[in-house]
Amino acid sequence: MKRTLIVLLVFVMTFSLVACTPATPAESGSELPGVGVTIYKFDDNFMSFVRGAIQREAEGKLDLTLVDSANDQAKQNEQVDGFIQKGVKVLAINLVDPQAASAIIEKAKVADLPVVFYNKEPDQSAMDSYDKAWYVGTRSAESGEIQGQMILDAWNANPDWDKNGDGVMQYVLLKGEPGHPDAEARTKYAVETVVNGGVQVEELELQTGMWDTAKGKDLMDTWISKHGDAIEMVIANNDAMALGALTSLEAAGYMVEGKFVPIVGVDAIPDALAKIEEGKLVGSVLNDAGNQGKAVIDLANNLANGKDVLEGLDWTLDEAKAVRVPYKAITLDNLDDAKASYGQ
């Protein structure tokens, strides 16, 4: 009887140890190297397309564990801990808060894991603190410069947009998340490019819509009530807010013959491309989700397989250890360029 109890006790203890040991990617049934991937929030319009590209590019190459950080940095930190415990080979992190990069890097250092940040760029000091940290994204100022040039060219080509004939562009601006490098740069350089091009401007309103369609609509509702026909240009840091502004203007009786208000966004997401095709949006700036997702996986795949980060790839790194995917102006004349980024 005593012998039987001892055998049972050993069996239970062994089972418990196995059950409590986190599975490595190989143990989870996949022979592919594991990569832990976060998205700062799944319901962000643009990031949903980056996520789709990441999943497509990883197929047959990597075993992804892809999670929604739900715009919660504390949650993302816990997710990174979970990736490390699981035994992934690489971390691919779309930060909730760029200021949290140092904390993520410290976790990666302890586990001796390479980390590829993307879309939200960490401070250079954080990147320099770890030789196994890289970034995939864009040059933030470029999107603002391209958007500003698009606004300038369209304004000069359509003198009737200056509704009060004062030679000044009265504009409202929907800003993204305060402190976000893209929001700050787009806000600064879009307007600066217009002014440097010789057009006088007057800012009627500038508030954050937090990249969100509903918030963009709510702000535009308020601004229409306050300024009405005095609004001569709507500048949006992204297409989600631009589409919210469009919905608001249409509900107020605009965007029909004789009551057009020009709107320019950034990202060139499919919903915005459809509105450009309809003549409802002037244009957008392609934030190439397809190639950003591809670059993330290209780098992660090399690193997960013990190769140099750029081995066999066409990407290049700048002095900030970053792969920069270029932006592109999108209007009715080159919609197909943007559609190709989404496989359309």
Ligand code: GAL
The other form holds:
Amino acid sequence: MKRTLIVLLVFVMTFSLVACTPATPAESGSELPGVGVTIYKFDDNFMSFVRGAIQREAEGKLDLTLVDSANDQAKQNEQVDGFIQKGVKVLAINLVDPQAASAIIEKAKVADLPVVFYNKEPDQSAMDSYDKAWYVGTRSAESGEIQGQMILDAWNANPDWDKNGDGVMQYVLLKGEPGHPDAEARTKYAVETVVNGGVQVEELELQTGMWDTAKGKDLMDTWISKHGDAIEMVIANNDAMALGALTSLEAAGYMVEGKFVPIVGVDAIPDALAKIEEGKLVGSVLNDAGNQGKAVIDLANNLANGKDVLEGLDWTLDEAKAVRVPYKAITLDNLDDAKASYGQ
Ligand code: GAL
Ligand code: CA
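Same protein, different condition: the form predicted alone was shown, now please give the form predicted together with the named molecule.
To see the whole picture, the full complex is given below, headed by that same chain.
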């Protein structure tokens, strides 16, 4: 009898405790500080991984309003107005137009909101115009240098890639969005690194494929019909375009025994890793989506909670108020390093 009473008491107490516990902010969602996040366009292969990392990292910490700017800067400006009306505490902005930072900064200033730009680096003058603006990205030149070194090493290790035997590397280059710091720096430093390494080059073609697989394939189709076997190297500013070039070459009967054309990309997205594994891409440069997404949320979380931007974090800011996540060369030897960053 006594025991039953105790069991009953314990039961009642436990139940009432549970019943009295207020819903945690994580459960109710709305009690978490709000952050307005833009992605320049959802239909960008690499950015879809950054988006995934941002969502994962924010879970239980921040109430994200995450929108697709659909590659339209005017639309993005309106989306930012909407965030401000909604009462978000922080803006996390992947610009459509890297030159449009000042328009966003003007809005942020009026509302006294901190802004974390990411992936498309604003001009230094825009960053300097607002003490509550920060940037999360990479050091763009580094990706070009690493890609160039990879091309140089592979070229030197494979004398048969110089198909016409003239000692010159005849290349085509698929460029990302013109004016995008990553596209400009990758183009410049990839080629410069090869030349500085003592290999002569000849540019057969250089055009923008706007980071896009289908555009990369179309350009490559045209270039193959124009130059055919004269193409000895395909340099792509990102993997999406590298994969488009690969599809084009395969359709034209290349990439089989004796008809190999080396292709090198940047990002090390999972689809590219699979092709490196098959021996169809020479390599890529890891653009660490996981850590860039994490850094965006780490900074935004501090700012949304009124803390110092770097409080309790291991990230460092350079003189441009930027967190720069390092790149890494990825080849057959270290595919796992890239897989980890993409949560594979
Ligand atoms: C680059 C990336 C590209 C593309 C671009 C979008 O860092 O390498 O694949 O996603 O960002 O701004
Ligand atoms: Ca040659």
